[in-house]
Structure formats: C-alpha cells, structure tokens
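Okay, so here's just one chain, in structure tokens, the form predicted alone.
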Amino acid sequence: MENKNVKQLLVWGLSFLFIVMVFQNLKAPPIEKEIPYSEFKAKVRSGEVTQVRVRPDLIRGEYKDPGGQARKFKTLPMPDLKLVEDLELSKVPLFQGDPDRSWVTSLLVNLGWIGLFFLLWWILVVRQVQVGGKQAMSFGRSRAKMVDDKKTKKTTFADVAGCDESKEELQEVVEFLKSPERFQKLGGKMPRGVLLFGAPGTGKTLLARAVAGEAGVPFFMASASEFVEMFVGVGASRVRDLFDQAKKAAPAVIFVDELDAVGRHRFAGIGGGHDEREQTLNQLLIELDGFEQNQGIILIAATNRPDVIDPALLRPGRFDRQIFIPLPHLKGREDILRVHARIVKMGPDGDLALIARRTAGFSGADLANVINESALLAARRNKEAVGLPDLEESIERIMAGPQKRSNLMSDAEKKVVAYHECGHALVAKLLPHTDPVHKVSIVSRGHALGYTLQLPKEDKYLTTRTELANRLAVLLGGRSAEDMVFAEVTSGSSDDLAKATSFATKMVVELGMSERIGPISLKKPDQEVFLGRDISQKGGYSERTAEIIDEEVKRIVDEAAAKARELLHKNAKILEELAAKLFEREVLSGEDIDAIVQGAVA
C-alpha cells in the first residue's frame, strides 16, 4: 500500500513539473527587432545600447530609441575580435555571454522533453494496462493460502478439545501422511478425502489445521466460494491450479471450507446442468478420483449441510471418511474451556466445571466466546483476574444479549413484565422434567424486556412427549399470567407463541406424538432451494391431512396453555409474591425463587 502511494505521489509530482515547464516555455517571448550587425556597431559607438548578451550564433540586447524607450534587438554576429573593446569604450552598462546553444544541445533538450512525455505515458497508461492484463490472466489461479507453521503458531491435536472420537478418526490420516509406506506395504491406500460435518462452531476448521500440524506437511486453505466467478471456466481452472500446487508440495493437506458452495446436487435448476458451479464440481470430482492419480494429497472439507452434497462426492474413493463433529458433551465443554482459559488469568473462584454444566448445547466457538467475554468484563471492571460472576455474566450476554439499563419502562409496563417472567419461572418450578430456573430478570437484554434463564443440569439426547408438553406449558406461562392477573395479554408473548407453535408442529409432523396422525413422519426432506427442483416436488401430504395437523397443533398448544393457567390459579399467592419481589429487586436468582416457593408451601 505504501509503495502504491509513493508511485502515485511521484506521478503527480512529475506531471506538475511537466506542466510548469511547458507553461514557462509557452510564455510569449518579448518582441525583438532584427537589425544588421553594422547598425548594432553604430548603436554601440553612439552609446544607445544598454544591454548585450552574446552567443556564438546570436547577439541579443536592448537599446534606447530617440524617445528614450527601451527596445529589444537581435543580430547575427560577425567575426569581430574588437567587440568587447568597443563595448567597454562605449561604457555599455551590462554585457555578458550566453551558453552555446548549438543544434546538438537543442536536439538533446528536445529529446529530453520527448523522453519525459513517454516516461509519464508509460507510468500512467502502459503500466496500468499491464497490471490489468496480469489480473485478467490470474483469474484462473487458485486463491488458496498456504499456511506456514514457521510464521504462525503450529496447531496440534492438543489445541482441540471436546471431540475425542473425531480426533481418533483423523489420527489415522496423520499416520498415513507421516509414514505412508507402513500402510502401502500391506496394500492399503491413503484416503483421498475427509468430510467434516456438524453444527457451526464445532471446530471443523481447527481439526483440519491440527491434522496438518500433527503431520508436519504443507497446508493449503481455501473457501469453496472462491472457486466460483462470473466467468465460465474460472472455477474449474482454480481447482486444477490448487491441486497442481499441492502436487508440487506433496504430501500435503488441502482444506476447503463450506464445501456446499460448489458441492451441491447437480442438475437442480431449470436451465440444466451446464453452469459454472457444476463445472467446478466436475473438476473437483476428477481431481479427487479421476484418470490421473494424486498421490500424497488429502482433501479435507467442511460443511454444515451434508444433506445437500452431491452423492458423487460422497462415494468411496473421493470422500472416503465422513466424520461427524458433534456439540461437545459435559467433559468436552470443560476441556474446551480449559484450552481457551490458558491465555486468560483466572481467579480462584473461576470454576470451569460449573460453567461447563451451565452451558449445555454450547458449541466450541460459543465456549471460546464465553471466556473472551468474561475477560473483557473483568477488564472493564478493573479486576485483577476473571471470576465466577464474570463467567456467568458472559453466559447471559451470549444467550440473551447485553444488558440495556437505558430502556426505562413505566411502572405499569414493569409490573406486566414482572408477572410475565414470574409466570414462566413458577410453571417451570412446579412442573417436573423441566430445566431448573437459574435467574429471572426484568432488566432488558437484547430485544427482550425481561428473561427467564433456565440451565439444564446435564446433557440430554432423548426427550419424551411429557417433557415436551411441560416445556410448552413453561413457554405459555408468561402469557397465562398476564391474562390471569390483568385480564389482558400483550405483544410481549410473540416469541413464546412462535416457539410453542414450532414445538407443537414438530411433535405432530416429525415425532409422531399425535394420536390422530399416528406414528408417521410427514416432514418433507430437505431439498435444494433451486427453483427447478422445487417445482418438481409434490406436497408430502393431502389437504385433509394438513387440516388435521393444524387441528392437532392447536389442541397441543391449548392443552399446554390450560395446564399453565391451572397451575398459576392454584398458586396465585406465590405468583404475586414472586412478582412483587422481582418488581422490587429487578433480578431474582434460582435460590431466591426456591426460598419463596418453599416458604409459601410450608
């Protein structure tokens, strides 16, 4: 960037100098009268000449006419050795010599101006055309970056936590790269490709870098979207160039992120399959397992949508290994937190095991953000180390957003929000098989005026129909509390209603939890978003079935709302006490809620 600025400054400086010199030379020369040499000598003797400039080929000067006005003159010199003596005898005030301006000198001066013009033309025009031509020719070059471990910190499996099974699968790939002869002597072949798939933030890119770091081989990193351009054939050319670079550095690892950008199902659009993206995919298929064998190159790709990847990519011989990267379990979350806490000064109360229990469902990226946010909060509070309050606050910031104490509500609205949130909390407290309430607040966070924070005690992989029904009742507890206390409902329940409807629909359509529908799944399979395939798809069920689904969804939601209303009516005094305390304090912890509920029951 600095070189570019220096070049621009140089160009503008030369241009300015050129213009100034041109203007100076374009100045109108003074009118000079050409006189014979004899007349010049006569004027010298008579004392009329006041200035003389002598050149071997020309004499110029000034003289005064009879009226006393100065006039310019010029004359061609004659061989006259006594000219200087005559000038001295006539007491000419100023006479001097000029440099020799022969035809050679004039030619050199003119050539200099021409050269300066061509120099500026070359800098301003030709260089720009050359750069543009190079850029045009570089369209077909791969934009993959080769990661140099000498300049960057080497990533190993020690930097990856929370996915031990996935690391074991990839460890075999590392062994292939380190000592391929060990497997080849038994007839084994190195896997061509490894597809990492899972939710965003689970560590797919980090695992790929760890493979290259463990094996100590060159690592080429590219995004699938970089292959596709508006020009036909560019993507396929870039794929070829990427594999050519990897062949020269083999054994090597190529990592392509977001593979679904070029690896989606072919022949999905109305216009047929001859488009740039599909040409790129075809070239990738050839490079993975085509006529020419690529020895010593392993392609690792990552995607969040394995269901849309073309089947030709997933067959053996191309992506031989398909490794699922799950969300971390309890022990994995604790390990991830400890990895990211290495560079953070933790206080004695920074209990990472407790934080791991309170972050069920968090991805590795979320957990890294928890540690980073807690460090920023501690620094903002001028603390010496990160403590448990900072970690808990960072969890709430990630789940619900930052606090907005500037959102000042009226007492009437504040009271409605207090009853709404206490309705959620009380129903969650009274119903079994629901996540414990960790905190209730009427301090705004994100888009919410208040929130009820429930944190599970342990990881769960199965959910019963009763648990889902109770979860629906908790979601509708806030709206039920508003209706019971104020005989009116507000717009604050919109998000609760959307979530409740989504849960109920999933129970009916996907999970077979409706007696009228029965144990069948009516969910449409995930398909391409292209227009051609969407047109060819038929609905998964009839209009009559759709009506039954709507009726069942409404029934499930109504039953959950009735359950929440019944619980709140039976415990109206507890609800009132909770709302009063929340209105007063603005925040209630899980222990505060337990004390109020248990005191009322006793």
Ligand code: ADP
Contents of the next structure:
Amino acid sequence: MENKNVKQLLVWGLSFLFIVMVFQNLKAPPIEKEIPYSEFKAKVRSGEVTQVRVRPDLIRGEYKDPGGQARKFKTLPMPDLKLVEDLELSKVPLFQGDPDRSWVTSLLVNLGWIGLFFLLWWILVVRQVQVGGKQAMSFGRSRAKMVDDKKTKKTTFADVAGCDESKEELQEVVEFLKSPERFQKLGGKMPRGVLLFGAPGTGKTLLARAVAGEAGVPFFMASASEFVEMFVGVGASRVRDLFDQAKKAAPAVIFVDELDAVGRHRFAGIGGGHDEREQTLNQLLIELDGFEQNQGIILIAATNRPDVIDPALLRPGRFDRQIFIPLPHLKGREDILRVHARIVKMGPDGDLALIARRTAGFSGADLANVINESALLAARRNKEAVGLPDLEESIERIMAGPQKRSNLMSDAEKKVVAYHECGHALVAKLLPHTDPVHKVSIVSRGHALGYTLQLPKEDKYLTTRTELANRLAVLLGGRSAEDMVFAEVTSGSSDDLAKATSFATKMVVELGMSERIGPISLKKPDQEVFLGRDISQKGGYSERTAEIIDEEVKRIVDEAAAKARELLHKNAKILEELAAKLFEREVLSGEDIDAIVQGAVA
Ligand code: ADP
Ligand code: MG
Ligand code: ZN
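I would like to compare: after the form predicted alone, may I see the structure of the form predicted in complex with the named molecule?
To see the whole picture, the full complex is given below, headed by that same chain.
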C-alpha cells in the first residue's frame, strides 16, 4: 500500500513537472517585445526597423534601438494596404511574407494536450490495472474472472470436507441454481445473497466454487478489495459490470471475496469513511435490490470479519442467509486430509487419523499445506511414498516455522531450556485433567527454543475451572523449573507468561471464574476503534472493577505458579532425570517420559 502511494506520488509529480515545462516552452518564445501597430509604423518610418516577417495573424521583426542594439518585436497586424509601400519607402533591408502556420501549431498544441492526457490516463489507470491483475479488459470493466471449471477441474462438494452442515445449507442454493423456474412456480423465495463467514482458510472460497460446480453454472469471482483500490468511481462501475456479465450468463454464481473491504459500517471512523468504498457498497446494494427473482443469480460473499459488516447488507433481501464456516473438528480434519491425500502417494504408515488428532486448530488450508509439505519433504528425502515422519515434520513446520538445522544454543542454554521444557512436561504429567504430553524437544523451531507438545485425546468444547487452572500451572511450570534449579529465571518464558496472563484474564473477565467478579462478562466488544462508535458507545467498567480484575488475574496466576512450584519441588529428582535425558537426546516422546516418571516412582 505504502509503496503504491509513493509510486503514485512520483507519477503525479513527474507529470506536473512535465506540464509546467510544456507550458514554459509554449509561453516563452525568444524574447520578443510586443508593441502596438502604431509604434511599429513609427519605427518603420524612422528607419529603425531592419527586418520584417509578415504573417496574416502576426508581424515579427527586428529594429535597432537608440543604442544601436538589435531587438526583436512582434505586433498584431491591422488592415494596412500601405504597409509594403511604407517598408519600401523606409528602405527596410529585409521584409518577407510567412505562411500562416497558426492553425497547424494550434492543432499540434491541442494534439499534444490530448496525447498528454492519454499518456497520464494510461500510466495511472490502465497500467495499474495491468500490474494489479492478470489482464486489463478496459477502463472500468470488472476484473471478475469467470472461472471456467470445465477447462480445469470441476469443484464439487466432494472436494470440501469437514463442514457438512454448511454444505447442507448450501444445497438449497444449488437446487435453485439448477432450476430457478421450479422455485419460481412454487412461489419459494430464494436468498439473493449468501454470506459465508469464518476464519481464513476454512474453505469459504472453495465452498462458493463448489456451489457453482454442483449446479453446473458459471462462477464469477472478484475480490472486494480490488474494487476499492481503484480510482473514485471505478469501484462502482466494476460492480455494475460484474453483475452485467453474470446476468448474461445466468444462472450463475457471483462470488465476492473479502466483503468487509467494501461492506464496513458506513460513516464510521474519522472523516466519515472512505468515499470510494461507500460508492462501491451503494452500487452493490443497488445491484442486490435490483435482482429479479427469476434471474437465477446468487451472490455469495465471504468475510472473516462479520462483525464489521454494514448492517444494511444484512437486511432481508440482501445477504439474508449467513452461513458460518467453522474450523474443522477431529473427524472433519481427517476427511480434509483424505481429500488432499488423494493426489499424493501415501505410504502404509501415513496414519491420517493420528495426524488429524495432532492438528487441532488447523484450518482446511493448513491441512492442505500439511499434505503438500509432507509430499515435498518425502521427495527431498528420495522416498517412494509419504510416511508418518514426513507428515509429523510438516505439522511442526507449519506450527512453528522451519526447523533450524544449525543448533546455535550453547550447552548452558540448552540445559536451561531442557529444565524449562521438562518443567512443563512434568507438571502436565502430574496434574489430572491436562492433555497428555506427546513430545518434548529442545531443538529450536522458529523463535521457540524448545517446545512441549500436548495432544488432546479428543476435541473439547467445554473446559472446567480446574482444567483451566491446571493448564495455567503447566504453562508456568517452565519458569518454575528454571527458578528452582538455577535460582534465576530467563527471558525464555515470555510466551508462556503472555499466554498465562491472557488465560487468567479470560477466566476473570469472560468466564465468570473469579468469585470476586462473579458471573459477569466484562468482555469488551472485539472491534476496531471507530471514532464515532467509541464516542457513542460508552462501555466497559469502572476503575474499581479494573483494579479488582487486575488483582484477580494476579491471584490466579500466582496460585498456578505456586502449584507448579510445589509439584516440582516434591518431584525434583524426576525433573532432574527428565532434564538430563532430554539434554542428551534433545527429544523425548510421551512414552519416554512415562517410563522415566514411572521408573522413578517405582
Ligand atoms: P478461505 O476462502 O476460507 O480463506 P479457501 O477456500 O481459500 O479458504 O481455502 C484454501 C485452500 O484450503 C483450498 O483451496 C483447499 O485446498 C483447502 N481447504 C480449505 N478448507 C477445506 C475443506 N473444508 N476441505 C478441503 N480443502 C479445504
Ligand atoms: Mg478465500
Ligand atoms: Zn515454556
């Protein structure tokens, strides 16, 4: 964005300079003094004039001033039949006629201006469109791509996994697109707009495309952010054009991605918002309202910010159908993995059910990435098929960035990290209601020096206070172990502390898990700061409440830290053994940890 602004400024600056230069050249020919005709005649008679060139619209020439210096002059001619006579009489050495070139010059000047305009227009508009998109069709035309699925591969619901409910809701839209007349006859009212919302990568684009694929109708796709990038007035005309194209191809699906780019609350923010966005949004509303029931066009839009969508868009007859696309559940993740594993060669140990268990919180796009990465890894390792190690490594890569091959940690640092991670692992092991520890590692990944990987047995939707408190203790176990063993803490706990604090705050503010606050939600609405809104919506809580919140958060975190410390003190010998083993092997599996803990207890 910033880059683009700079470029635009540069273009404008240069063209301004250019215009100024052109002006100067036109307006400042050689220093000719313009004199009245009477003065010219007087000079002719007094014999000062040495040269005259006569054009129907202008007389130019030279005279000698009293000092004897040659000066150029020009004057506008008058009907003067005696001019030549006078010139001869005064013995002007040189006089001649010039062709009338005035119309040629004016034509050239005009052409120059027109050319200049086109040049500017080309640089500013056409070039931009070409840079931004694949190919500019023409000024103001929509860059909507009609995706011809017949040429590529038709996308169907079979390509989308893990969101069966959303698919069911969209099935109705598919039926409508297949035979709009049938719905018409029954008097059924179809939604004109369907809004898909959900986290990035959950498959919104894919679903929209699958709707078109299932119904066998053309799919027009445009991103709302492209509309508003344009110059004023272009966004609206692009919307119009997009709908015109689709209407010609109806029945059809129009897909507008990133709807929040145009569909934010109007009149919000400083200065009343973005003009271009507003025009574009208005045009979109006009198009939506102008839909005839039998036109067979469905507008599907996607956003991951439904909270900022202008309410006008959500009124009946507009985006009146809203479908939430969730992150996939355990079973859904396995299905998505299977969908993407169809095109890679899986070895017998490519256990996708296990991989699904290990990828809680991954989106469909993340899972597609896991499969893709693992195929690349297997290829790099010259393997015949993708196996479990490839899958596991690609999960970890996606979680925490690519593995650092060179281990730059000193032994002393490694030791601290080993105690830290074992602190997490041991607290997790000893406390009930915590997720089983799957792996502990001190091989750095991304910016994390080490990590403890806990895996839930199943997806959980409800968490008790005890579970949360135990989770906090696990988070603080790393720092407690450092403190206990080295009587010193390091900067390595910052992520843990940030997480713990936000957990504890959530417990107090949102989950009603603090007696002093009670079962009250003090959560602030998660919104961008719109100036207008902030002023109009007083919210939040008193300063006294804020103080209590702070105290409660601190109490909860302190209690969790104390619990972790106590557990580690009681089991210092096990911690010792675990850390030594981890230091030696750099990675311990869940079973390794179990063996050490049980061996020590026995
Ligand atoms: P969104 O539009 O919600 O950000 P996309 O539809 O662009 O997500 O998803 C990106 C890619 O991730 C898809 O092309 C597909 O390969 C994969 N993907 C996402 N969700 C799913 C799903 N539910 N089933 C199969 N693949 C998915
Ligand atoms: Mg998308
Ligand atoms: Zn930690």
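The model shown is predicted, which means the values in this text are computed figures rather than measured ones. Positions refer to the first chain, counted from 1. Throughout, rigid core stands for the largest set of C-alpha atoms superposing within 1.5 Å between the two forms.
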Could you tell me whether the Cα atom of residue 73 shifts by at least 2 Å between the two forms after core superposition? yes
So if we fit the rigid core, how much does the CA of residue 63 shift between the two forms, in Å? 47.4
